[in-house]
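Below you'll find only one chain, the form predicted alone, shown as structure tokens.
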Amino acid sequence: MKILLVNPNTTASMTATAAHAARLVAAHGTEVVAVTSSMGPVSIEGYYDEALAIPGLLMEIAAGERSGAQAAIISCFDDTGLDAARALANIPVIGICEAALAAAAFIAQRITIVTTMERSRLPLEHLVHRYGMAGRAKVRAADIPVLSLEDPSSNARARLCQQMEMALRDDRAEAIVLGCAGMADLTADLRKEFGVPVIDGVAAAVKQAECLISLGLTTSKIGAYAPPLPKPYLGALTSFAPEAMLA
């Protein structure tokens, strides 16, 4: 098998954690090919960011695809341009949010997601919401910025782990979700400090993925995921009209 991991964001050095985290949980002859947008913010905090990620995304599924990749995951908890790169691909594309409430909903009834920055609690809240768990999951946020996860002199853990201390006592979690992909590499000590499941999207996504691709499905082209029609595109984004993008 041979799985797509984008990160959205243009900051190789979260590509990496992702990729790493990926790469333990695959199984034996999977293939995860790890790569980084070639253009958009550093990182994505809020709606903005998230908008001006996704020419980025659509731009390395497509080429992914082309390059023999059979499924695709979008390593940015927003689900960052989730429907747009299933209405692109044909390939199956999972958005790690959506791959971590599903795998926390086998084994918990309440779950909670603690993610970065309070501007992100939001848009969480929308896909939990979206996701179907609106009774089962709550979100909270550290305030953290997203690149101070990678700086061991911040106290971003520890803010982390005050925020899911807070989770088990008032919101009686009985799971708990990583919400940014950079939180991958902490998912080992975390389950061994809290003594209760916590759950990486990234890893979610990857078994989902395998899952995909082992029964044969692919994302559905008619309806909602049905290719983008054909016109033309003007400007800067002349390269993304659909011809273009899907020769």
Contents of the next structure:
There are 6 protein chains.
Amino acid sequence: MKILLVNPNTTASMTATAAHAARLVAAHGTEVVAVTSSMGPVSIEGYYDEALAIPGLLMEIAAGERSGAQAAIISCFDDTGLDAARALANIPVIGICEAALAAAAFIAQRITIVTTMERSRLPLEHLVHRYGMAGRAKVRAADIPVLSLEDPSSNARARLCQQMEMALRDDRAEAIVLGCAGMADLTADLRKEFGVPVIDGVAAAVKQAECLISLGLTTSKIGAYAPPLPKPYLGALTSFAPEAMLA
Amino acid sequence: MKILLVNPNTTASMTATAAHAARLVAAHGTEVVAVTSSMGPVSIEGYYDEALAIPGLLMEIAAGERSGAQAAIISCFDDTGLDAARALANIPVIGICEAALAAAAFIAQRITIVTTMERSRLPLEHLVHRYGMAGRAKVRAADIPVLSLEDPSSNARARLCQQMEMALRDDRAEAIVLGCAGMADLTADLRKEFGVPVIDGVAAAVKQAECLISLGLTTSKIGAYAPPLPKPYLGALTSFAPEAMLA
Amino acid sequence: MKILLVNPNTTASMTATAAHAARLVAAHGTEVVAVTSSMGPVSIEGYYDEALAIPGLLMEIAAGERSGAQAAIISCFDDTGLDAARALANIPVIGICEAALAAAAFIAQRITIVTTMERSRLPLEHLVHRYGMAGRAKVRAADIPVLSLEDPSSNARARLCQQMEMALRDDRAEAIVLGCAGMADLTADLRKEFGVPVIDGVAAAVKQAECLISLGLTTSKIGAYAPPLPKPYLGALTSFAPEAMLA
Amino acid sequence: MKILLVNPNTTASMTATAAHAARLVAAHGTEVVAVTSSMGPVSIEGYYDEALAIPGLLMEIAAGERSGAQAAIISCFDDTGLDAARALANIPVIGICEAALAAAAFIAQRITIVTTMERSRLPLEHLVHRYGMAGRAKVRAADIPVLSLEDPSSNARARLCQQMEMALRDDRAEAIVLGCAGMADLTADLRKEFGVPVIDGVAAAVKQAECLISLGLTTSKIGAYAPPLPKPYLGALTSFAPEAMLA
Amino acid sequence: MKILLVNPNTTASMTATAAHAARLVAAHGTEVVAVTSSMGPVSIEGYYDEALAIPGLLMEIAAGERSGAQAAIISCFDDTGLDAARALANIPVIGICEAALAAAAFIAQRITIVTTMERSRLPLEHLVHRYGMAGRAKVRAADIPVLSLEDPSSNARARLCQQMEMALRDDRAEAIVLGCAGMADLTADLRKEFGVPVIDGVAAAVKQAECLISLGLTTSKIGAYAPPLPKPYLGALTSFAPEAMLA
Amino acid sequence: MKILLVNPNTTASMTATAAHAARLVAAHGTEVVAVTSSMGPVSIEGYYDEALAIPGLLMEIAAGERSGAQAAIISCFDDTGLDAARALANIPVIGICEAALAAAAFIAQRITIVTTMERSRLPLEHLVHRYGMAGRAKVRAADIPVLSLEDPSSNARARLCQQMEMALRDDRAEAIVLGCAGMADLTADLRKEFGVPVIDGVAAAVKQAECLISLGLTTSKIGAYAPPLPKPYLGALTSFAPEAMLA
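What would you give as the form predicted together with a further copy of the same chain, now that the form predicted alone is on the page?
So here's everything in the complex, that chain up top.
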């Protein structure tokens, strides 16, 4: 199997972290092709960054599909551009927040997501609602910039742990979801430290991708995800015209 | 007052239709500045078009704010890029679906939106939910391409009327919302023909914009709509880096 | 335009406070006619007062419509008698809680209403739910009697500020709605002090009334708000028979 | 036990129908005191009638409590003035819609209410929601004026049966609730004819009243139903001042 | 009337406590037949115990119906096996959580259930949701094993009171529901001590059973509770084959 | 990997059908151990059968865990005994309805489950709600007994197809979930015939089991699924005492 992992921000080191987490759990015979978006923000923190990361993401997904990928993963926890990607692609597309919550739902009734910044909390609460987990999942923010996760001198890990403690004590959380692709390499450690299930969305998405490929399932094309209609696209985005992208 | 009306698709004739509807209801002393996005799809039909219309929209909103606009209206019924625009701008930003439903809520308990294409139905149902109207508002699609609204030889109007009849009879609708900026010029006629409130989002948004300006209210910047953080944007989108856009 | 503002309690000084707030934001050319109900409680604090304030309110709305008002505002934050008034009147009727939440929804995702007394909290929570803001808006009570708002020697303002602080810190509120018509004159001050949007329902309702009048919209009469059927009314309420009220 | 049954409309013959239904199920030793409101509409059809029926209702409930009633039933299916009555009275107060749905919930998962007029449908849908039955209970209107239920030459019964058939076939209803106090005397007949549970709210409310009295339970007075505060009431409603009503 | 009270755990002393509470409120002429399940766990604490208590419960309900009981009560607060019992029996079946919440809903807007163990909290929260009380009722656990309620030397009562205090102060509870059949004998005392309505499910269920019998209502058999189809049951459960149980 | 597949009904031929579907999608190296419950109903049609199938199911899950299974699948579409099994087992436990809906959620916004009998419809609607798919997933019943699925002379397949057609046309379904383990072998055929995603829960559950095992995730034991407490179990169920089962 060939699975495309797209990092929709433009920071290659974050792609590497996610790719490593992905390959750790990929089945024997699964190839993970990890790419970094070439246009847009270096990190996605809030609605504005998210919107501007979508064109670059879509470009990579279309390219990946043409190169033979059988499923695509969007490696940012706000599931950047998921609907647009599903409408565009013929292969299944998976968000890492979506995949993490789907896995968590099989093993716990109450879940807390710990994410990076306060401004990402409301968008993630909307995702929780969208994925049918309202009432089961809460969102906490550790107040750490995304890129500080890569800086060992920051206190990012300590702040994350503090929120996990509060989640277990005050939210009655039974499992923790790590709310940023950049936290993927902390999963094993945090599981040991806290003794509860800790879920990383990148790893979860790889397994969901394998699941859909094995089942022969892909996005339904008869409703909301019908293929975009051919039409002119003007200006700097001319190359995104559906007939060009799908060619 | 100076209100910016951005058509996020790149078809200038649709901007003209919306601008005309806007100016019909604008208060004495309100200037409506209507602009057409210069990049992206010629019409917005589904998730893919919507995502690619956002960069062009944000460019116009930033330019409009710099030119002194006191509020901005997004003139496409899927409220394209609303969250990103609110995070970016210091002036209030209003979606026409949002404005139409807000007006409808004051005069009817049950509402039906009649939009153009089936593929837009689910995205609009999500907006209905987001705006707190689930249980009160339904969405119907007349199965007409957006641009056919400008073609007098199409049977777009007849199909629209057919769905309105079904809404009044089967949905127990008490008011109708027209689910596309391109339908704005049919409002008066349809009110007469059906004898019920018919609401166009463009006109409603102009009045909401005046309302917010008069009340001295603008987007709260302390939570989900905190200003985007300065950071590099790479590739074709370099000029969208927050510090550049907000300058 | 001519807008009727009805204070459904029988305290004329509260009418004056609301009328002042209304006229501050009314458009050039809008006349605000403020009236005080002549029957019922001197303040509305809880379900019982609210129910007994409705007949006096309806009397004033019918009289106002006969005198040429084009829209009516109910100037009490529990939106006293809103449904009955909408069924009776041909002109649009607007509640100040409803108008405040509608304005808040355009500029913030999370909102806290600060009202006067604990006993009003549950009724307002029901309004929040009715207006589709459950999950977005919370209600706090400052534990101050309504009429103490007019007494400069009370600590009403201090208690109100204390609840606003808690709203911003503990509720993650992005905007504050003042939950009593008697608080209207504090709006500007509190905005300055807290640096966040603070919304008064009276002002918001005036702008919504202008909005509906400009758009040519009034209450739909084909469903829940169909005009009351002619029928005898007995005893002390004989004069409220629909055919008498609508004459 | 002494139970007060208040008909909040002013038609004594409807009181007699309800009183008969009440006494049929009352326990040995339970006295049902049935009174007709002396002020307000002769029938309650929609929001306006409902609001104007409340003062007369509250007068009778206060008088009944003074005369030793241990519980009060509001004998109109829109549960007219229920919250105000609960705030006023020290004895428990029961609505017939509320009681019918509570009984239905013990014996069926899906329920349909068949009421009289279309304009009552939305208010009843709101009650269904308030009582936690959204998703389980639907509302149908047989399009019959309330007072025609007393006219044997009308086709009221036939229209009612037609809606019951549709409820069983199209709503997957497992039980039927009769949505008007004036239908109480049809219960036994309709059960036989349709072979499914048919529930009349008046009878259900009598049993709930006995239940609460036996359990020694009455309305909690520490929250939303705290007793109305003493204060002046002006104009024609002076006698409704709380201290006068509660004396 | 003859009402069957089944204790689905196998501890006879708990049956005695519940039977005593039941007989205290039973009407003159109502016989309460109390039985203890003969197979399964000695107490029900969590999902596993609950599932294994159901066969014994069903056996007793079938036997009770054959012996002439007109209604059955399941005397465990997780409403063990309620749906299966309703499908099996022709007489109405009532859960004590269900009955307690139904009674509470008539006298309070906000309710807190205080139960025994943390592991029962989520199952009870699901019942609260099922019975339409989400948003009105909260669940607290006093962290006491079920059987310790019978041990006067335990601090079970003190822990219960502590949670009741927190419910009144922090949950804005207006009434308290005791969340275990074994707490039934504390009801009167706790009412006096706290001065708010305190509701025991066993007593409430007796009155609801009398209510349904008086009204001539029993479980609808046309939908979800259609009688089980005849079919072989294998192994140790052969005697549970529907045709054997219903014979 | 070793995955246990338990058929909670006692019909071995249905186990064979499910085992075949499971092995078709199992990864290279995954062993599927399929067992048939030895006690309880030959098919599960409604609440009563479901409750009586749980003890046999739990017995097999405990035995499977002792024999080294790393995950367990409950192969009946009502997810029989899922919560009890999760509390008992240390290995993850997966329901086939749950797994099917999780897979469907990644590829479609609107889903219809087509199940066998009308009496299973409400229980499945409750599962849809529990799994967060209310508003996205509908349930239809083809009115076919479970065991007729194995009878080629029945018209079971034709009735199933009829409901699928209605789902696509009337429910706006984008994907179909087969609502019975006995339908597993029809999946491939129906996909070809209808050209939309058709999902079988058995296959989906196998992949979710592999997913959880790969991710090193199992049921959280700190909340609702805490292990059952040691305690005596009486009568015919003595061997189900937790300490015996977990030994």
